[in-house]
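The data below hold one chain only, encoded as structure tokens and taken in the form predicted alone.
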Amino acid sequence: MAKKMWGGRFKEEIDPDFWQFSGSLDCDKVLLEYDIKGSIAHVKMLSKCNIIPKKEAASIEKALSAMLKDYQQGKLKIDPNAEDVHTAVLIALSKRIGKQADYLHTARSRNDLVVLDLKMYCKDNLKSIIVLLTKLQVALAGFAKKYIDVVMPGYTHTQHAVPILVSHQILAYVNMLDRDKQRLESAYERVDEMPLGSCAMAGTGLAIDREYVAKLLGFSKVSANSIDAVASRDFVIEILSTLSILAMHMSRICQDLIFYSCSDLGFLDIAENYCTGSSIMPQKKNPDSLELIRATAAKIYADLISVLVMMKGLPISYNRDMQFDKKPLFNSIKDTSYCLKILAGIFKTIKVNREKIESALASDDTIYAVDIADYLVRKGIPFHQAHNLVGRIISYAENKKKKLSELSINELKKFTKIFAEDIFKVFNAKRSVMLKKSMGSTNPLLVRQQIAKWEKKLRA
């Protein structure tokens, strides 16, 4: 059994099983180089506000600083047997420069110290995440460029709707993914605030530097109250909140990607580098990358109300069932990662299939009801009837056969004399985008600025 960071009021040797049970080091070994930072930064203030001896001081720095290179290198050996990534580092520090090691523990506990490793974990994580958000966008606008002029069937209830552009339903989710990126930005503004000083809850009878701490860490701000830092993990539970909400809106985009590229539409083609095939048919080409993705999202759902079930009925301050607070955390940050790397390859190498699309919008013009209602309301129709005009022509037409294209205009006549031969030019998918006129809209020059908006605003 490894040494321990505790133990000198029990006499008798813990239980091997539960000794078992709580160790956590497999899990938060994660955490190391940050331990070790944490720990540089530490040993340096304790030297400077006079509470150890420089002596010391200097040679657990100098220690902690070659673990750091060390494990950058990976070639940092800890004890496999280790209650948790604390004592691991402690341990291999003992081993490099013997009882000197024991002035690092001073105004610290392992309370204030996994907030301040998890939360330098979260600052890294957290920009990476925002990069990789930001290069998904950039596939986004990418794809959404060279595809301008494409017009295809928008879709409501999986029901053909009215034609949209395929770059409008692109930048829907870029912009889906900019509050993903906000929330993150907000999320990173409550990590970056520095615990370590607030000790096991009550703060340290010493005259330590917290700012000077923080300095060294490159945190903005220290944290208030020292029973708020140990035994708070809202930070976790917002992460994964924004998380499980990127996770959704990630779900969703797959999803639409899984329904445009399936056998019967066919309107885009997944790359083979993103599919899988069948065991037994030969012939299949399975969008698994899009589907792993979505199901992705549940897992991160879970990770969100394990942790909030966990904390839940705890008392204020620290509890050890906060450990379990990392796993959930990590697995993530990494599942997210993944997701954001793949979406992002899949966006650069989707193709459309314009004979399908164009297939599809000649096969249905009840895709144009809102355009002849339109119609029928600049010629003076109020809406609510002009609705119920075009219903009932559908009906006709139904009933007849026919498409609506192949109404004769004597035909439309009979439900108003308002329809003129001009009616007949509403059947044409890029004329009904050029006719959005509302700000935010499928009109080709507004998606254009749109386009230009971002590129400059991803570029910055």
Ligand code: ARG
Given for the second form:
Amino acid sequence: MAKKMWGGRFKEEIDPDFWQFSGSLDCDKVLLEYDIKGSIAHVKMLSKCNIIPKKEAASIEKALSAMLKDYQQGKLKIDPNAEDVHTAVLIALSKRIGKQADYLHTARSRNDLVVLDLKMYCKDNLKSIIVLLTKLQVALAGFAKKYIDVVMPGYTHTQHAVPILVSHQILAYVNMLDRDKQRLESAYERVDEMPLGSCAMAGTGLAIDREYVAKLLGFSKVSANSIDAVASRDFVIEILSTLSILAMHMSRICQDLIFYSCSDLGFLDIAENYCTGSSIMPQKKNPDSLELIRATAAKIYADLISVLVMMKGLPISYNRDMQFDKKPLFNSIKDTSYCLKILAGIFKTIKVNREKIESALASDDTIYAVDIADYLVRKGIPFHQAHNLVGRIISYAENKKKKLSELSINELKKFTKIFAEDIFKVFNAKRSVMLKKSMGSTNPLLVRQQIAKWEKKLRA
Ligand code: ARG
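Right, and the form predicted in complex with the named molecule of this protein, after the form predicted alone?
Let us now look at the entire complex, which starts with that chain.
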């Protein structure tokens, strides 16, 4: 059993099963770098404020810096039996400088230290997720630009609705993801509060300088209430809920790609790099990458729910239950990073099959039903009546086993005299999107403007 950071008052040895069960090093070793960096800032402050002897402080700082360097080079050895990452750092420090190391854990407790490490981890990882998210948006905008001329069937209820630009739908994804980015940026602001010096829960009687530590570690402010600082994990929950929404968005995007690339539609072709085969069916090229991203949303929701439930009803302030906030957070961050990277790769390599899209459009000209109704509206018929008329025409054509575009002008005129030869221009997908006028619509000019806007914004 490794050295503990407590134990003076205990006469009995800890139960070995409980010791194994309660240790968190396997999980919280992810925080090692932050624990060392936080400790360096802390010891600098203790020295500056004359709380510990300068000589010992300098030797602690030097040893911690060497440990950090070793860690970054993958050479730092830590005791695998340490209770947690904080203990592991202290044990490693003691191995290097002996008893002098004991000065480090002054005016701090693991309760505030764990929040410090976690917040540093969150700040770094929020930043890298925002970068990955932006890269995905860039890949999407690039795809939208490349295929700006492709019109495809738009779907509601997975049924043909109206013709849309492929790029318009891709920009829908860019917009959704941008709100995720805003939520992550907003969460960052609340994470950005330095908790160290809150100690167990009430602060310390020693004259520390928390603002100095915050400055050294790049926090914009210090936490205002020591109890809140050690007791709260809403910053973890907020990140997980934001990641849940992001995962839900990625899951829907993946479902769309799975649908459009299915054997029967074949609008899209997912690159082989992101597919796998079947062990029995030699012909198979399955979009497993998309399916796994689609399923990752479930894992991230579960991570969110597990922290929400763990925190529910916990008395203020710190409770050991809160140790279980880390695994869900770390897993969700890791999963999200993979999904963002893979999805960006998929969009960079995906191919659009124009012929398949064109034949899908040609196979079903009821997709122009709204365009026909709009034609009648432009000629003065109230929309409700136009809707009803077009519905009756569709039913008539179905009975006659004809496509709408195969009806003669005389057949159409039986429904209303307003129809003229120009109605047949309606059966054209490119024209259909061109006729869209409203802001935010699928009109190619507007979509081009949107692509330019996003390109500019994403470059910034
Ligand atoms: N490993 C704990 C956690 O992650 C921190 C240790 C605090 N332990 C304690 N007994 N106060 O929350």
